[in-house]
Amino acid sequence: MSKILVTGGTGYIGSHTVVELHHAGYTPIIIDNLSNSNLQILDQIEKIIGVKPEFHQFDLCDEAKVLEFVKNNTDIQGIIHFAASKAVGESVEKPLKYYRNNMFSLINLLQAYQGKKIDFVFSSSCTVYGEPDVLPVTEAAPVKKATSPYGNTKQIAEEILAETAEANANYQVIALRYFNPVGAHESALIGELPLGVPQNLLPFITQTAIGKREKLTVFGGDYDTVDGSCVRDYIHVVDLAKAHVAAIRLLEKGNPNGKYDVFNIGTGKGYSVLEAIAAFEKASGQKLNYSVGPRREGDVVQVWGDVNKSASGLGWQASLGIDDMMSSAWAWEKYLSENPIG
């Protein structure tokens, strides 16, 4: 079985991707510094797939540690790179943290493996489109000036990857530009596990519903959208994880589009924040305590993706809808209330 390195593999998307890689017949190997995750997630993964994945704890910004790992793991055939700081709001407040963590980790990894043939799947984001001119946004849309340091790190990373793939015969790269991951595994054994105050909408919704948070604030109610709140393309994390498996498979076969390619990963449908709240209330039967507050710096008003290229090129499309997203996230929150992690 092919060994696939999953950086950030105990994180939210990473842990679900480890599960789907195993189901697809791959052997996932995890590197994570546990800065935004918990070691107990390995036990949770084991409950789902029956084996505990190989795990290495260190920071990819440590070049010496990366080189040591590569020296001792010569049989890695693919890399799925999630490890990065990822909160838009925090990146505006702490830009240097984001540039250091997100850039150094990627460069160290690419340098260390440049002498070996590697299939590389990068965790990119729809934030590279900024505020798009046309919706739904396609992969051919211009990459605009980022609205946050987080978004800018994704743009810079894509440029680094494209140029590295072009210059290095050993690299094939796919960047998956995904929209807003939500939901949890159907077992309710893994899901989004933010440390401290959640930076993303859905864990704040579920934590408010269960009583961990007193109230949810919706950032902005005066945008030019269906109800004044921001609009996003929410994608179930299990569908998203399966897209990474599809990307690895495409690279194994050889991507006819060349050594570097990008794909949108979403549902192709936008929901406003208030619509997402209503969907959660319907799926959970819980009335949410929330209010509409001022806009948040760095937020894009509305974005959702055209996913035709992913359907035709990756042979992948989302199968889980908004009700699945909300009900699974709520099941995970209830599990955590009885089985705390961390």
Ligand code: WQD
The other form holds:
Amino acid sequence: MSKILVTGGTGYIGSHTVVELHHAGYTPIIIDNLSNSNLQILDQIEKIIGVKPEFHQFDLCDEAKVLEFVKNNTDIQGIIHFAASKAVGESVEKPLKYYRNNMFSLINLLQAYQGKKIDFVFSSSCTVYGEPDVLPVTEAAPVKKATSPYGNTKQIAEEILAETAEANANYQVIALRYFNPVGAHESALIGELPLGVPQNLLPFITQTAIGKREKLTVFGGDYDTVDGSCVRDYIHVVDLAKAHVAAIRLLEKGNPNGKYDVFNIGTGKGYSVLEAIAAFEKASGQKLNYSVGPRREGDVVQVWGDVNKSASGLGWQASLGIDDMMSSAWAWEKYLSENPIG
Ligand code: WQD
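Now that we've seen the form predicted alone, could you pull up the form predicted in complex with the ligand?
Once more the chain from above appears, this time first in line as the rest of the complex follows.
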């Protein structure tokens, strides 16, 4: 079975992608330094797919370790590269940590595979669009000046990948620009596992509902939107994981659109924060304790994706709706409350 390297494969999106790769008949191999995840996730994945994925623990910033792995693993068909620091707020406080980690790890990987045939799928983000001028935002929209070092590392990475793909005959690259990943696997055995106080909306909602947090603050209620709160395109993490399998399949066949391509991975529908809260309350049956507070610095007001290119070019589209996103996130939070991980 074709081996696919999944860097950051014990993380939130990585672990769900490992599961979907297995279901699609691939053999996922994980590299992770466990800086933002937990070894127990391997046991959780095994409970779902029946086998424990091959796992290598090291930091991709260690060039020697990357070269040694590539020398000893010559049958890797494709790479899905998730491993990166991804907290927007932290990146503003510690930019050098983000540029070092996110750029060195990518460059070490690309250099190690120079001259070899490799299909490369990159975890990018809608954050490259900033505040789009036109909604829904298409892949042809201009990349705007990043509003955080985290967002800038995604933009720089896309440029490095585009140029490397053009310069290397055997490289093919697809960058997937995620909107907002939420939810958990239907088994409730894997899901989002934020370390410390959650930065992202959904884990904060579910931790408030389960009683780990006192109250959710809605960051801003006076924006020029449907109800004053920010609008996002939330995408179920399982749909997102399946988009990575679709990208590997497209690269296997050869992408007629070129050696470097980008796709929006979202649902094409925007929900405000208040609408997301209402959807959570409906799906979980839990009343949420929240109040509307001041805006969060750097927040984009409204963004949701045009996903026509993903449907036509990638052969993928989201199938899980907001109800599945909320109910699966809630089931995972309840599982964690009885089965703590990490
Ligand atoms: C969503 C909405 C907040 C918390 C970031 C990155 C993106 C991706 C996902 C990595 C916003 C509001 C949040 C809270 C709130 N990162 N909110 N109260 O900022 O859209 O995207 O995370 O892959 O690249 O940019 O996600 O979940 O932080 O916020 O009101 O306690 O929820 O203001 O409108 P964001 P988020």
